[in-house]
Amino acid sequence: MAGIYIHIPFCKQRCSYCDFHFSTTFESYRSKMIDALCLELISRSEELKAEKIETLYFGGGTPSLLKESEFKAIFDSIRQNYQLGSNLEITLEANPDDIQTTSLRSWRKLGFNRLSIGLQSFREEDLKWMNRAHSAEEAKNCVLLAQSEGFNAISVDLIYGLPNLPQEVWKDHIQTVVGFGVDHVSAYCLTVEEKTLLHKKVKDGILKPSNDDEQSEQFNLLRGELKDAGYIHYEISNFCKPGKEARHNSSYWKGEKYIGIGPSAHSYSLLARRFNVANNQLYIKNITNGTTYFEQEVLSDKDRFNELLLTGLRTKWGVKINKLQDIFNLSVSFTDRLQEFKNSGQIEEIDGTLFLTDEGWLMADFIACELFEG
């Protein structure tokens, strides 16, 4: 299977914690950006000529800011140049403040069949320091509205590890989401990224981030509450009702082919990665002029081995040892380190597949990096 990711680099305002690529001043060139996205889609269709596209994902930024005509232009470029599967998953990342009856009906008409809604928190004080554009009330109402308009496949995002977030409040957030009956939950630990407003507030002592113990407690509470509610923990940050995994994102973790369209978007061809320039004007200029707008990295066997470890260990599917061996011979240092993690109860091997244990989930990235072939 193959997928297409479309990055929409527009936002109403800058969230204090976000270091993704986007612009809040885009009206003067938004039509040129849409034209450039369509040009890239058309120019890259040969890369997936032999593939059926099974997933489309509109991310950002805030793709829910696009007009119906802008979405239509992008969809036309896709449908006219790619082979689409019969069971296409089409996801739209949407902010609560953009979710209205008219927009929902427009999205449904366009073909979107899955929403990923950035709720983040149900606490007003958190949404304010995050500089989110929606209120706590909108966070609660938008999911119900989307369901009433026929969106059955809905994922919601939450953030834990927030400053001064008591366990009981975090538990209430989880229970609120469970009460919605959504089939997918993504929950991310707050990270303080450099060059963000959050980083400045932490540096200036205005906000104090949570510590490792608090984050671990909230992660474990999340896992327990969602498990009791019938959700499967299938990737470190992702939970779903049985059979409701995010197919597009799962392709990333399974190492499947995809192309990324738009400024800052990444692509993966199994043997190489491609990174589009993270500059809106330069992206538009170079796409329009037919000049290079990306960098490419050809992956070595060690790179592929390490990526398989990093992504696979994050999931319920684990990593098959024979797949690792097919890429790169297992070194003595790898097998010795692996045995140490098995002995410490952080990794288990079942039928030739490596899985993280409950304790291992808390240290997934560290464990993978320790097993990397250097």
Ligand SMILES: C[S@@+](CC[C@H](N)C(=O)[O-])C[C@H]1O[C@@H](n2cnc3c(N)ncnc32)[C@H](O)[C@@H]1O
Given for the second form:
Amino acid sequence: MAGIYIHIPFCKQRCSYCDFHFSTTFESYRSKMIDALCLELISRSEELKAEKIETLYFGGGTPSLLKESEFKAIFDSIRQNYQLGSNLEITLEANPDDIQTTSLRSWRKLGFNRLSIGLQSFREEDLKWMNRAHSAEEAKNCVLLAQSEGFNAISVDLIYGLPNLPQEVWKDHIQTVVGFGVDHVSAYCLTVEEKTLLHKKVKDGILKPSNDDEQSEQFNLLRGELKDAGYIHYEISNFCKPGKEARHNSSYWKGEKYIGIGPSAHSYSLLARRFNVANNQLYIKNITNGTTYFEQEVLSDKDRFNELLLTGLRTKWGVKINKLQDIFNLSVSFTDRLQEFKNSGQIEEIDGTLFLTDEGWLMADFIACELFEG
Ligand SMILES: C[S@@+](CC[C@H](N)C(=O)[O-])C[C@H]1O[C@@H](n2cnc3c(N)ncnc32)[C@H](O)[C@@H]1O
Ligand code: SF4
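If the structure you just shared is the form predicted on its own, then what does the corresponding form predicted together with this ligand look like?
Zooming out: every chain and molecule, the one shown earlier first.
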């Protein structure tokens, strides 16, 4: 069982908070990029020769900018070179401004059966400073349109911790999403990434993100409202109706194999991680010339132990102690630190599995780091 991620490094415009890999000036080389993605897909099929592909995920950047012919070329390279499972999940990250009846019909015809829509906020003033390419009205309408065109597996992305985001407004955003009846919600706390316009505006005192207390309150409100509406909190930033977990993303958190195609994409083979170059021209040039376009890191036992801990603790599945012990025996210092988190009520152990408690969720990354074997 394995998944394929395809990174489309194109965006219409630069959102002020985003530090993912993308370019906004790509028209002159877009066909070369599609050819390079197809070449990478073809050249790496050996890596998954023995595997059935269960999930395909087109992320970005903005994959909803691709033309039907460009998607077709990529799908052909996949179908001709990989063994696909019969219950394939095929997700497209789509931006509201690309969602129209014609595009939705084209995506359905191509085989997409799941949309992940980046709504972010329903407040016009937020969308403005974020430099989003869509309005609040479009954010609201696009989900209904996608549903009316037959997409019933829909995930929406929201961001909280925004500057000047009162609790009532955040609650209203959550209620709007609940009202859509979508089966999956991803909600991220705003990160002020260096080298973004947001970072500059925060430094210059023009924008002020929410403080830690406000962010915790917004996170707790999110959990409470979504739980009351029947959603399960299954990963720190992800919620779904029962049985509607994102299969592709869940495979990352469960430590399953995947390959990442495209500039900046990551791959994981259980024993090593690979990072494609985050530069569009270099990626195209090196793929075309047959020279190396990635870096590889062989994972040590400590890396595998720490990753299992970090990803597991962030999910409702927790971390099985015997899986940690399969990597190496638990050290005395690990056992001591774990006991401290149990005593403080942030971790609980049930039938040999470690879970974060309600208090622990808020500090997931800190707790995992404290438990890391260094
Ligand atoms: C890489 S983006 C791609 C999705 C798509 N291009 C879009 O704009 O909706 C994936 C998601 O990451 C989240 N994200 C990106 N930068 C973030 C930041 N600095 N803080 C919090 N969430 C962020 C957004 O919710 C976004 O929908
Ligand atoms: S948030 Fe999405 S659309 Fe905006 S710059 Fe990042 S990848 Fe592009």
